[in-house]
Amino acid sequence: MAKLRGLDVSTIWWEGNTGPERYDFASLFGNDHPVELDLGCGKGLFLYNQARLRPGVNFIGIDWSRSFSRMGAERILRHGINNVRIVADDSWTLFPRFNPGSMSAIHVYFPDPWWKTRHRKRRMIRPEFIGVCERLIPIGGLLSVATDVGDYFKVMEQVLGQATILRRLPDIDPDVDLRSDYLTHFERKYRLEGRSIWRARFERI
């Protein structure tokens, strides 16, 4: 049984190889609410804030870090939030387990840029990711990305801009309040340090 500091987190957190072979979100959450996917959820601040703000939406977070994702699960449980599930695994191994059209939105915030050429195949935003969006996001669904690395954002724009299944939406005002519930841990940290943040939203067409 999964435990975190004495708290049983097994109802909402698991490692990928212990999770279901095929994700039935209606059974997993006990309702048919729309589901949004947070890739690289870290300590779960985005999940925590969004789940509280939008109780009619279910959220599933994925992060390769077992310790960070468990910390996120603890936060969720301690606040009695019941519309979040978190998986500790590589996102690419989980994508085939999700049903087509099952994600009303996908969020990719501050992914690792993997600068070394031999590591770029590990990037989240790469040409193969377009196929993931095409399979998982239904028509009218959303993809949101953000990074503090300008050069990587140019790569994101190039890759996503070539996708005929995605239409870029108008930019949101980047001058958000530092206390905003929409901030992730990384965004809060980077904005306090005065770093620039680049973001973009796309609609599945």
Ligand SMILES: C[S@@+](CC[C@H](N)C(=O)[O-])C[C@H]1O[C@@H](n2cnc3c(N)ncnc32)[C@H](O)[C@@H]1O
The other form holds:
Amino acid sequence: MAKLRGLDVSTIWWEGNTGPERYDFASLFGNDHPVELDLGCGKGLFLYNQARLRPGVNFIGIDWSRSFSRMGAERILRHGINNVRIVADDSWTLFPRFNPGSMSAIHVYFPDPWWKTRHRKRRMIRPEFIGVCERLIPIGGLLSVATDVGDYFKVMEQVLGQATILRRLPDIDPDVDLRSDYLTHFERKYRLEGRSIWRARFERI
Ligand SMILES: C[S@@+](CC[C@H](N)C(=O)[O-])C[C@H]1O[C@@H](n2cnc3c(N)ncnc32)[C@H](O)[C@@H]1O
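How about the form predicted in complex with the ligand, since we already have the form predicted on its own?
The next block holds the full complex; its first chain is the one shown before.
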């Protein structure tokens, strides 16, 4: 049983190898609301904020850090939020277990930049990621990315910009954005440090 500081989180958090072979979101969430995916959700601040703001949407977070993702799950449970599930695993292992067109949006916020050249192939946004978007996001769905690493953002723009299945949407007005909550823990940290943040949104076409 997945207990965290006395709290049983097993209804909303599990490790990938103990989860379903194939994800059926209608039975997992008990409704047929759209599902959004947060890749590398960390401690789950985005999931926590968005799930409360948008109760008509289901959210699934993935992070291969057991400890961070469980922390996120604990907070979700403590607040009685029932439209979030979190899986501790490598995202790339889980992608094939999701049904085609099952994610109305994919969010990739502050993905690890993998600085060393020999590690670059581990980056989340890389050419193979286009295939993931093509398979999981239905036409009209959304891909949203943000990073504080300018070089990685250039790569994101190049990789995603070349994808014929994606159309870049106009940037969000930074003033509007600044009035709202921070998207994620890393965004809060980096904004407080005064770092620049790059974002882009794409529609699946
Ligand atoms: C810099 S943190 C950002 C966390 C969160 N998105 C935020 O903005 O606060 C990157 C996260 O991605 C997770 N991660 C990196 N590669 C991953 C992968 N292939 N599958 C799942 N999680 C991954 C790491 O464990 C880490 O928690």
